[in-house]
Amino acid sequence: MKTTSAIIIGAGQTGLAMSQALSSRRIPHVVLERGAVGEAWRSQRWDSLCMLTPNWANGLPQAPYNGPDPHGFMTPDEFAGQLEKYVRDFALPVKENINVNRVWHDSTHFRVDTSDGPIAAESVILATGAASRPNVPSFADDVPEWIFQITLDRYKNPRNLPNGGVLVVGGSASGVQMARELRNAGRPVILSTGNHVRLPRRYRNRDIETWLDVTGVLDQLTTEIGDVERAKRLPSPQLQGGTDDVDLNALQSIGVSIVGRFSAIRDGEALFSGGLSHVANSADLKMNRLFDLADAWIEEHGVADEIAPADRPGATVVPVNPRLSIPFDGGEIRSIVWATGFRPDFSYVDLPVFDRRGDLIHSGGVCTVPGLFVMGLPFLRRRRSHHISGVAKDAQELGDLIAKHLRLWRAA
């Protein structure tokens, strides 16, 4: 049986990360990729596809963007590139087109059971990302045979749909995308939405991510934060690549319904939350709070005049009455993509590390299991853990335990 130190589950940033953190420490270990490396970036995205963050955010250890434009967005493929790159400049050791079809634990070692054979390792790190399934309602099989669904993995483009009027699933950054992108294509068009994060692509002429970045959001701690598990479920934030806004404002200024969020469906209806207004009333509170943080940057730096005035956006306005119900058979709805957002798979994880929800559990990324780890995951360590740009500290961090358990247990 092949033995290593440690073996990491998943070539996507957060693997290599980790991959390049171990190599540093002169850890023996093996990547294993269900695919090519870079591949979901390439086969599970929609082809109008750009990266939610600018360039320069979207460095990874030891190799920081250095293109010739830090503040574009790059295409899936072109990322999918970046991370081949990374994996040659650093001749990382991954292995792919490698299923993972177990990984358990037996009297002394870790054993993970592989589409190449069984191997052996004293540490074993997950890094197959929070975003391996769709994360559909059950309810979705309630709706009418006649109603074409489709997930984000599965959408191209608005091709993929039959004819008619289209209800988008979800107010985070894929739903928002999809309805404006369904729209401009002549569809009739309804955004359901729930909880969101509204925030424009801009405030005072500079890219939002670097008041998140600057203001030192996306470094906070999970143990600064009051209620983690309801940080972890947050949305990804109303963005897009690019210049353009597709807030609820800019989705309705194109003709794009709203209604709440999709609760259920009864007696051939689609039902919706009448909560609308106050979601909606919370995001902007809540982005005009990052807009403060701003302020208070600005004002702290003495650089007032260096940059554009404040240019905060209006109020989102939602319909007087949102509508409650829709009918499948009056003809609106055609198709339905699901924009819920997607869950980690850890099916291939055979040990007592979920709780009765089937949720892995860990603190900080180390599991109950001495020896098992995770990455990738949100609000890991810090609200930036699964952003590309929280890949490396994370990395750095649980490296220095991966490297304390290993001394550990040879010692024992």
Given for the second form:
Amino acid sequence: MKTTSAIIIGAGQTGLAMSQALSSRRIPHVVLERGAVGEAWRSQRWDSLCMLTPNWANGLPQAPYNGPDPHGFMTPDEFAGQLEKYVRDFALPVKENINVNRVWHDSTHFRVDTSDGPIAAESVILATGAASRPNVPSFADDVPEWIFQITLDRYKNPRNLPNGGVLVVGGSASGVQMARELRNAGRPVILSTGNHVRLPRRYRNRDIETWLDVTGVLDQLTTEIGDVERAKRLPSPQLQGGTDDVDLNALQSIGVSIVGRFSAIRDGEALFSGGLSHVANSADLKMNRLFDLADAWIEEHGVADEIAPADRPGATVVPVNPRLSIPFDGGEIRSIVWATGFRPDFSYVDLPVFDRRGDLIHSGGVCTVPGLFVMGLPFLRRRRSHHISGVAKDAQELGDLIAKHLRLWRAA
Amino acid sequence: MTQQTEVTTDNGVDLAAILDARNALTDAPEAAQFTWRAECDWINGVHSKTTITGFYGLGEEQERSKEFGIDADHPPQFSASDEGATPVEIVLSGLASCLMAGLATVAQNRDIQLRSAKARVEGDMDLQGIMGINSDVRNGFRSIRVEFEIDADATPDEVAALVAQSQKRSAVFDIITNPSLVHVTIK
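Let's see the other form, the form predicted in complex with its partner chain, since the form predicted on its own is already up.
Now the full complex is given, and it begins with the chain already shown.
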């Protein structure tokens, strides 16, 4: 059987960053990828999508963005191209088109059973990411069969949906982008949103990513965030690559109707929470706290003269009496787009490393079986962890921990 | 990063006990399964009295230190005896009290001293619903407004965040804004 020091599962940005970190530490390893490098960026994204963060924020470890358009927004295909180039430039040991069927541990080694045979290793790094399976509420089963339903890993463009009105569920980045795209394609659109994160694309004439970056918000450690479990479940901010805002005000201005969180189906009706104004107010409060931090940073650095004056967007205006129910047989809803997020899929991990809810237990990416590590989950080590700009530091720190594990393992 | 600072804020909330309980229930989710109870006796007309004596939680039956009674009736405008608040007013009271409890707890957790807090609650209802005059009108509230008046050692934004968090953590806010399953049977 083939044996190596470390096996990285997944050749997205996190797996490749880790591969680079291990290469620079001269740790023999292999990266296993079910498809091609950056597969999910190529196959599970819709046609119009651009990266949420500007190009300057999408560099990889030892390979910052140096193209012609640092303030532009790459397409996912272009980003996958960057990943391929990264593999070539650093000669990373990636094996494509390999399925991992099972990760387990015999009495001495990790064993990774693949479509290309088993491999043994002293360490395994799970880098298959946080977004493997669409997370759809269980009551989706009660949606009448004549309503077309789709999740975002399958959606490509408005032509995927039958003619007629659309209920978009979820106030995340993808939910608001769907609502906008479908409305602009002439569809009647209702967007259902619970808790959400509102951010403008720009503040004081800088991309919002600048403020998240310089104020240190993205570098907050998991230990510095009050309720990290809740933070992990927060939807992605209401942003879109480009220059346009996609918050609830912007969507309503193009004719999208907003309703509260889709909470149940009863008697053939979709029921929505009456707490819409609360979630909108909460999102405004949090957005303004970020502006406070940005304003304070500008003040502190004495650069107010060089930066545009404060231009806070107005409060979110939601309907005073949003609809609380919509009957499915009323003809308004022909399709439902579930933009309700994704969950990781570690079903190939056959080790006692899960809690009672089935979530992988880890502390900063270190799992409870020595030698098993995970990357690319929200708030893995810091707020930045599941951003592209977060993989560098996580890979460095975890690379050190992996090297330490290998030393201890060999000494034992 | 736990910082030990001298706690001077006192909203009458035993925060340490609440945080201990939160940790305990995180480790033992079965103990977090509660069943709340109330028993209602018809007195006369539309006057009834609800008694509350205990609940199930923390894995066993729990008794209250004393029995609580809530009279419900309707005002003379409904040709009733006015021996208590109407049931819908009791619902509004439940919402206000739940938000208020959350406010004090969150304030304590954020080290914010409350000096006074009042919530005015209003619920709009079209009586054509319960009277069966117009089947398009629902029985319950069309909308509910809660207005807080809070005096605390905090900025207006911090106060707004307290009120937001109290909604986020409120059982009654959830019960009212989201559908709940209700099963009514006869013994």
